[in-house]
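Below you'll find only one chain, the form predicted on its own, shown as structure tokens.
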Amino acid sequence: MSFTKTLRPWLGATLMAALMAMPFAAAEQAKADDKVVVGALRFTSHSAGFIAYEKGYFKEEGLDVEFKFFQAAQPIAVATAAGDVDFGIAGVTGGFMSLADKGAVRLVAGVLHEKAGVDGMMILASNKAYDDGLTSVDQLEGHSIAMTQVGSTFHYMTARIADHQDWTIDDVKLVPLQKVGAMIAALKSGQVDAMIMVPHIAKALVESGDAKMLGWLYDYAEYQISGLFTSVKNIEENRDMVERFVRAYARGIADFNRVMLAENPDAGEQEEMIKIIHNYVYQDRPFEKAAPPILAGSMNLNEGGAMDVTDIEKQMTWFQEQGLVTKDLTMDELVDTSFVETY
């Protein structure tokens, strides 16, 4: 018997085993490369996700991530509830809470948190209003203030400022303009008197002479502005995927805080990170012009994706008192505390 004939039965068995194993290998690969769509804004405060993507943190967790960009926070919550995106990073809004009340979405991690001493949301006046006497936050009574939608974070921020004043939120005229771009245009043209805005936009408006700074939000509220959320279906049916996403996103947060908020940053490392963020924020500008506002927009992100549930409950109570969210909503329906540390 020849060597070839002797080897043939072994080759057949080996080939058969390999063929049988192929579907299982393919299945494992498919499981490892979960397709994930993330709803986000082109804000520096959303950079943790961009960093996690560009540095391969999502890929290391077996996630094939794609970003879908929006113009305001509440549409991201709607898209997440509908399954158009798997995760959303956006402000904790009344619209989001209403969807949570319906059992559609739930917060799983914290993202942006106001912190005294770290530049955050800026309170601005239009040049026209400033020239007419609106030169401080305590003079906002009777003035018009831009926001995206009723129930938005801008709406809630105004209420938190009012808590520290002699006037109430009913003493100002809130103007819903649907998109951040429309808010900016309205302030620059003097159609509204004031607005609250993220620093990478606000500082640029002040430096260009298109608006005047009145103050910082953290002087009135250190609160959990935004969070990471997903559908209740994902939590219940694909928990492992949610855990992997949160881990990767938390790594992006750690990198962002370490580099972008450092007192004495490594210049080369910071430039590299700004270049990553520039792929998503002010990407229509040359790097030299985009870098300063990106750096100026670096805000405090929750380490490890930790959630300030104490503040989130305070927000929920306010929205319920305003009649924007039903009083049936509970914290257990709004927040899943099993993915990250809470405080």
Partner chain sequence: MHSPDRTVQTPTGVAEPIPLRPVAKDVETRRVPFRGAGFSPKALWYVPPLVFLLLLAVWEAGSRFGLISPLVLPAPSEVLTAFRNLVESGMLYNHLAASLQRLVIGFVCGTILGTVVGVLIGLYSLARSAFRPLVAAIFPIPKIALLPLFIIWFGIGEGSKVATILFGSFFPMVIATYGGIDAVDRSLIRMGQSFNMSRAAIIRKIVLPSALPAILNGMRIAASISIILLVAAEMIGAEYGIGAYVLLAGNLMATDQLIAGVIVLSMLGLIVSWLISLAERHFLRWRN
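Numbering follows the first chain given and starts at 1. The term rigid core refers to the maximal set of C-alpha atoms that superpose within 1.5 Å between the two forms. What you are looking at is a predicted structure, and each value in this text was computed from that prediction instead of being measured. What changes on going to the form predicted in complex with its partner chain:
Met97 shows a C-alpha shift below 2 Å between the two forms [criterion: core-superposed Cα displacement of 2 Å].
In this overlay on the rigid core, Arg247 has a C-alpha that sits less than 2 Å away from its partner position between the two forms. After superposition on the rigid core, the Cα atom of Pro176 is displaced by 2 Å or more between the two forms.
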Given for the second form:
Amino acid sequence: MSFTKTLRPWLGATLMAALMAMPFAAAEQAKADDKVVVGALRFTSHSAGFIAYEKGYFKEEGLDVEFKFFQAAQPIAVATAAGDVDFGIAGVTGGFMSLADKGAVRLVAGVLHEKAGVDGMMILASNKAYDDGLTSVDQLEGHSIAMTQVGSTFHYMTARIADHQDWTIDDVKLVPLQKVGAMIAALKSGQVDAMIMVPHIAKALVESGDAKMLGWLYDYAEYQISGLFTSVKNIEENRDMVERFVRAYARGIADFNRVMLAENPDAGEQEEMIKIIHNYVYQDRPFEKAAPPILAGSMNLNEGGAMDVTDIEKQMTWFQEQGLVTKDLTMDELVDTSFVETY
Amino acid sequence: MDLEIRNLTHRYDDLDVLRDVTLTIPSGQIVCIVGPSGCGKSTLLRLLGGLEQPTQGEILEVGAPPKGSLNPLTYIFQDFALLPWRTVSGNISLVLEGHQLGKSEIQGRISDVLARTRLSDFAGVYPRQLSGGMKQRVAIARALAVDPAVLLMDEPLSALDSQTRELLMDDLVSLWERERFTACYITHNLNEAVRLGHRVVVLSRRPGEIREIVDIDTPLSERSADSAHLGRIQTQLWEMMREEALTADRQLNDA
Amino acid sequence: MHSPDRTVQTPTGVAEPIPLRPVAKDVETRRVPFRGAGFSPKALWYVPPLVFLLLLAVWEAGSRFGLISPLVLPAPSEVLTAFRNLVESGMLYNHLAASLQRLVIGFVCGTILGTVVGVLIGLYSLARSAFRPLVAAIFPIPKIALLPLFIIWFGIGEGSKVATILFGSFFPMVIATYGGIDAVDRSLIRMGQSFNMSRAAIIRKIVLPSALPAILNGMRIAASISIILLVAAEMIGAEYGIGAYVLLAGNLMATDQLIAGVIVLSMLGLIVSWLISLAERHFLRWRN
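Moving from the form predicted on its own, what structure would you give for the form predicted in complex with its partner chain?
Let's see the whole complex now, leading with the same chain.
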């Protein structure tokens, strides 16, 4: 009795001390790490960030990363401009260029890049158009092609095919349908003749017989589809943090390319990585259902976050020529080349 | 044309409203029907004009309606029932359209009936611009326009203030003097009944039965508001109704 | 109370002043204080334009001096320039022509169909039982959610755009019309029957005019919904159209064009609302 009586206050005091110390310890940790908010889409193409997070690459660089999920890339850019998000991945679109022109955001690294031989964007024909003779990309001239929006990556990709084929974008009828779902509906019902689509959706459409494959975009344009961006404020005031983030992100890219794009993958390692990605992508499906589209959606990422500046300039010039982006925009406003290798 | 009610009984589901009513509305006379609230007066009027079908008994039109009558049994409502989007003449025109009358014939009837009710100056006016009394005058003009055989008047003065009511009673009297129309006049106001009725029928409380029929011989034009004779008849009617009204009042409150 | 000319009517009909009772010297007197002021705000006609101009001036100045970032809001002068470009390039005409055609066809068809169905529901038990639950079930569905299906049903041409606006105006019209008919004063219908009017004449001359205010009100709502849905309708394969213009400006983050387009939409709404007010003043002039 007397033992417990004397021990109790001691136990209590120790517990209290431990409890009180915990939040302090956490606060200490947070103070040491830079808090970074990353805007992300639940797409396989955003996986490098998820991998870097789960494998602790960000932590190793002293970054406390938090993901905020969005439905589309453009709002991430807007949120970054507003300072609510620090990093995001966006296609090099007209909308992104306008934001860059307003001095709000800048690309710091490359992410998605078409590469010959690695499944990327697929060019599809509707069954109806295919039956009517549209059986190869060479015959696209004069047909209708679905896209999300004017000034989107789809818009630009079509222009690149046109370039390659010696006709211009005015020789096809581009149909803006806003949403990928609407594009699929229009193609399935034969109301547009063709479209360009991300690989996992495209492959599924071809497999189910809802569309026919015409070719891979990489045969016509090996181009920089999307990049990692941050706010100009971060670049100017927090350069060190941006450098560390890009470094960690590049490690995620390296892991992704090595495991997901390998010709003879190590099955165990690949399954482990798909499990990591599955924490973020296709969460609503069981693992067995999620794994194939994750694998199918794996596209080439820029090794080391290297950036194809030559191509980005080409894109910028094209958007300016189309009158979709102001001529005032310069490459210096769009891209900061000091963080990664450029080519 | 006379209107004859023979052994009329009316029921809503299990509720007896009127029981064995037999009554004649002779041509050229105003028959007033009075009774406590809920005695079935209004039901009786709806039955008379064919807006409802009696459970038992029958209602007969005796003799031919006047030549050219477009609507032998014509109502005048307590709430006037004028279309607010039509002018005075438009409201009268409403009941003349659909009878294959020519445009000029309709116009003729309208100006004739407006002249008879001294409303000619108000032909192009909308109802909302008129007082309650004027609205009811328009409704009376509309009823006269179809050359009715019998006017079925459902408490036509109840929605009016007492001064307007006096004025309109005078109007109705002079109108009757000129036109000698036939009417069944429902009211709960005994003063109206003794001023306008050649015959006053007193109904009992529900189920409504005829309690008394009082004939008043004094010509309508000689009945003044402060006549002692009429006052006595009014008191006599009230004596008859008092018990009924009291019981009816209780009946409603109990239910 | 202090006026000395108070009069009273004597039996002879001659008015005589009544003398005021003299107040004793040592009794305190005071005026009744006025307590009824306030609580009746009036519209001052010169204030709204002043407020509007002041707001524009502050906005422009804020943009010029860098207090308002161009990212947050473009300067009014930039919006004006965007609007001028729109007019001078002739694109405003193209966009307006395309949008107005869709609006007019969709709205007119939706309104007529909606009124017809509303009248049927208002008059016939069978139509009422059949359509009313359907309308209640379909009305709240956001038409935008059905866009992929609309593409398959009506194509990516004008069909799906007109259909979107048609659906948008149809349902409020149905509900407004049968609501208006339900509210028709039954005593007027009874009056029509008592004068032996035919059923058709009662519907045409009593029921429909009675329901007209409700129907016009429904048109006001239907027109607003049509303009709101214009942007959604022009999401699908539209080359021209104010909605398409606004969407494109949004995609390109061209906020000056975005606001210019939104102002055009808002003007469109004001004009339609004004037209309906004219119609109301014409058809419902008996009301005031």
